[in-house]
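As structure tokens, one chain now follows by itself in the form predicted on its own.
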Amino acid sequence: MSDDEISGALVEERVKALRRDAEAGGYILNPDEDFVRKLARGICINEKRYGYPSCPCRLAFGRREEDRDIICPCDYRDPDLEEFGACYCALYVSPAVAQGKAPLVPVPERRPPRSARKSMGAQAGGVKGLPLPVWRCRVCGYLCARETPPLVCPVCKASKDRFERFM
């Protein structure tokens, strides 16, 4: 099967999923519903092409390993959205890009170089022997390890205020 070949039931799909993830999740899609079928075939390309849905505005390197951060919902996600109000592919926006109150800007490009990535495991900030600190919601006890707080809790949809630095 080609890029051409991926069949609009399979991207229909995969909108649906993206739509019932982002809603669980306390996510905004792109009002733009053509915007968001052309990314869910980008997905569906990558997909097909890699083995898992990297993020289609992205270069992935083809090893998952390598790729982790851009898989779809990818790590920068969050710090776009509140920095920028987008993610970089404006897959998910915020509330207001999303109601028009608010315009849908330039994303610059979070991802480190491949050799910066691969330095990075080293670096410190946690838990002892966690790269990443992390952190946990004081509403469900959700933890997480990540630069910084999710803007929603994945389990209870508390907001990013509601989260503390565990130990």
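Residue numbers count along the first chain shown, from 1. The term rigid core refers to the most C-alpha atoms you can superpose between the two forms while keeping them within 1.5 Å. The model shown is predicted, which means the values in this text are computed figures rather than measured ones. First, how it differs from the form predicted in complex with the partner chain.
Core-superposed comparison between these two forms: the Cα of G25 travels less than 2 Å. After superposing the rigid core, the C-alpha of V152 moves by 2 Å or more between these two forms.
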Contents of the next structure:
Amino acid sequence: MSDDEISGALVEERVKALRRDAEAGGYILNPDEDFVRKLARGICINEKRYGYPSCPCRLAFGRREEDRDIICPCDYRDPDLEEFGACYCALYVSPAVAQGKAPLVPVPERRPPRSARKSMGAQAGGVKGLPLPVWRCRVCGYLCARETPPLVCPVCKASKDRFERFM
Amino acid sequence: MQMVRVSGRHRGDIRLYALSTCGWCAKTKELLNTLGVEYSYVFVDLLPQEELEGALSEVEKYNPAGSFPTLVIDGSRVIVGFREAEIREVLK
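Alongside the form predicted on its own that was just displayed, please also present the structure of the form predicted in complex with the partner chain.
The complete assembly is shown below, putting the previous chain first.
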């Protein structure tokens, strides 16, 4: 499989979808359109290569359950936007960075190293007396109380497997 | 793991561990080209599956986060991420 098979039209479509979803959710894409296009191409390549659109700036292994946290938008986007004014790739930026009022700085990797990730996945839970479990979307923080997480997050459209048991 | 050698001005053993899909990796590689230094690079994401683990372990030796780009100079100086000023300073 060659990455050259990713057509320009597919990349443009992805850019449009990224922009639409960003605007709908109150996020801002990097104003450098060429940079965004290159990242969108990387996302398209990863989706084709691994079967899910994992972060173009991180190494995926092709096992969704291990790469779930780096499916774009990743679990780390919001804290990185908050602390550094950009997500790890700088696909998403803060209003200050978008307006040129703050510099775009390299964002250190927030994802735990491989050795620490192995022990992750332990789920909270156990608050007694709740009539239903509470699920949290790891991408946007949406909470809902129901037997199982929704198929897609009604706020950010992240898939069911991006939810964790919160309470 | 096979690295691609780029010829140029010799400023030591410069190795770039990168991803083919990553914007900051591309910028780092462009900067090395602009500086005209001799270096070797590998796109870790394009390695065959059986070489992936070993390649990542090698990156983790220099950069425990296992993130990209990781630039290693003479096996000791490590620059993680596109830190343009720092790279220019070290390789001037």
